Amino acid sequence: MNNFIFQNATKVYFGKGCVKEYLTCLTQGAKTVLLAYGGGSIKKNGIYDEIIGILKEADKTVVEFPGIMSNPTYAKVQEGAKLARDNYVDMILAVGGGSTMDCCKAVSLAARYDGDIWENFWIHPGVIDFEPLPLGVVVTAAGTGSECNGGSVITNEDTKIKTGRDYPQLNPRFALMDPTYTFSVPKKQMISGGFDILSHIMETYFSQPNENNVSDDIMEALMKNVIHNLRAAIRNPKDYTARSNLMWDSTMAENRIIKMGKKCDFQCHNMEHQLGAYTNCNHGCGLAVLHPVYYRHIYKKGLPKFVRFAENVWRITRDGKTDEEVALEGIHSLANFIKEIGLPTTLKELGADKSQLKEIADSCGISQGSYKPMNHEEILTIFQECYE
């Protein structure tokens, strides 16, 4: 394995009833609290009630940071640390899941910055030498696996730019996961996240080395455990072992874990974020339609790994065939088990305009860990592949 640094300062609380069990105790010290949310959600569906409730026999003041979106906005990140500065917020608790979560981390570093965080922070890499403000989260959806690292994507509508950083010291203090309440989660949200936690493992695991290490033989198990949790989630919503699995394969999959040691290939992400940009699709959607493609433009230079997946993780049986047949049938079986979740296959399905491709095609980042390194112009011929 390559070397490297393992940290997560992220204490995670899990399972059904840890938000009444837990929440008390971790908000002590802090005064004043920004109650942080989506679209309203969670006042359909009691959680809203059930943690105000919690907050205010605690004697907390409470603040409210309503109305993140599923992209968050740069406008929106700078909202937030006005409402907590000039309120003097002494925690933020973020409830929701990787959008909400994504938000407030940006917001815990912009209330305690003078400066601009995004040119700062997220157009260039920043040193954050203060304590940003303390954020804790409490998870609704499963998906990003933003509860367990110190990643936000942001969006700046201005420049059409959706990017992401990842700074320890934006980790959440603490994670309450109580996987019920993922279960008034809409089904195709909670199918495009299923699909998001299985992007993010491939994306890590399609990358150097290719010699046998840990971290690929965990991700082998976490990509099986997506696919037979997803199935199950969608046949029953309210089966708990499945919600619970699914939740922790999304933690597993971006809590740093199985990037030890690998290089990560994200530039299906970096593709999808511009997409995002110009388009605000949803973002396991957008993957969902570029997975497939993508990995026929670059299986031929990681074909060991390529044929590794369709063995281990599709049980593609090799019956005489090649290496490459083999690896092509395992992205066969990705691309199928899209359909068969019901989620869109192209670029037109998403509401992308087909004049823009060009544009938001120069727009995306390259990724330096992608078995076969793309530019701009293979880039394009990808999203022309995946229009309809």
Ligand code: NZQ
The other form holds:
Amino acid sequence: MNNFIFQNATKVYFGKGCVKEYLTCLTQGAKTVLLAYGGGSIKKNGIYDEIIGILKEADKTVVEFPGIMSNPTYAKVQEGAKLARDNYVDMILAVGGGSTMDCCKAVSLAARYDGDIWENFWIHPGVIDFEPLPLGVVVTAAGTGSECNGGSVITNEDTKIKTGRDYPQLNPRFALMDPTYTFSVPKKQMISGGFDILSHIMETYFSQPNENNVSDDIMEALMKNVIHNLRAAIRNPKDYTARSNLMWDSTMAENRIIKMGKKCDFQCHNMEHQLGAYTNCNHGCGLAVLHPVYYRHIYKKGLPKFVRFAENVWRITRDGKTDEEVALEGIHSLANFIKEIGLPTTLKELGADKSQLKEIADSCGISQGSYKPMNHEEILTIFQECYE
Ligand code: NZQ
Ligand code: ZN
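Can you now output the form predicted together with 5,6-dihydroxy-NADP? The one shown was the form predicted on its own.
Below is the whole assembly, all chains and molecules, this chain first.
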């Protein structure tokens, strides 16, 4: 295994009823709370009423920060930071999926920093030598795993760059995770979030080193669990067992544990983020389109791992096949699963403009951890193969 340092500062409260049970005590000491949320789903499913009731009961001054969009923008971060400063907010409570959580991590930094956080912490890595505004999260959708890391992916609409950084200081102080809160997530988002979980695991699994590594064993268990429970949640969206497994899979994929001793790839994420910057496409949907095609480009350079994936995750049998044939069957099974659950399979479906593919490809970051490092020409080829 490669050397590593591990720490995760977020305290997790998981299970049915956890918000009711713990939110009061977790917000103790904060007089003014910035209640941040997305486009209003929490007002329809009753989560807003439950949370506002608890905060009012505890005599908090609540400042609302609504309207955080999917693929949150830097302008929205600045709006939140101003609100937090103007109202002397003591704590941010982010209630939502990855977009709300990510936006609020950036707000927690911007509220305590006078300079331009985009330039000094996102475009260039920065040093956080001050205390960001405390942040707690209530997770309402499984997918990004943002609740247990310091990652925050922000889109700058002016420069057309969507990029993320992971600062341990931005880990939420606490994460409340009630799987019943995810019952109302629409199928399209549930499957795209589910694929995002799978993608986080695959982007880590398909990277060096390949020798006996407990992280790879954990990842195979997680991938099988995601596939099984996503199918179960599609059959019955209120299946608590399925939703709770997916919720924890999502955290496990991005709480840094499986990355220990691994180089990690995340080339598909780099490509999807730029597709998102240009098309505002859904994150998990973009990943679903890219993964099978990307893997057909790189599998020969990581053949033993692709064979292992085929055999251990998709139960492909040898039956006298060559390693290449087994590996390709594994990638084919992944592509079939994407179709089976109803995710898009072409960039055209995501609304990408063919004439912009080169510009988007040229703007993508290049990962160092891939079995086969990309260049911008090959990324363009992948985009073209994905187009229709
Ligand atoms: O905005 P509202 O009205 O709340 O509706 C949301 C949104 O439309 C809806 N939703 C969430 N919980 C719901 C619900 N609808 C009904 N009932 C509920 N309980 O779901 C839609 C999508 O929400 P969003 O937060 O945008 O999705 P997701 O969790 O997939 O987050 C995507 C963002 O996270 C970034 C992505 O790039 C993208 O910007 N990522 C963050 C990562 C991290 N911090 O570690 C890692 C990821 O790889 C990813 O890049
Ligand atoms: Zn992702």
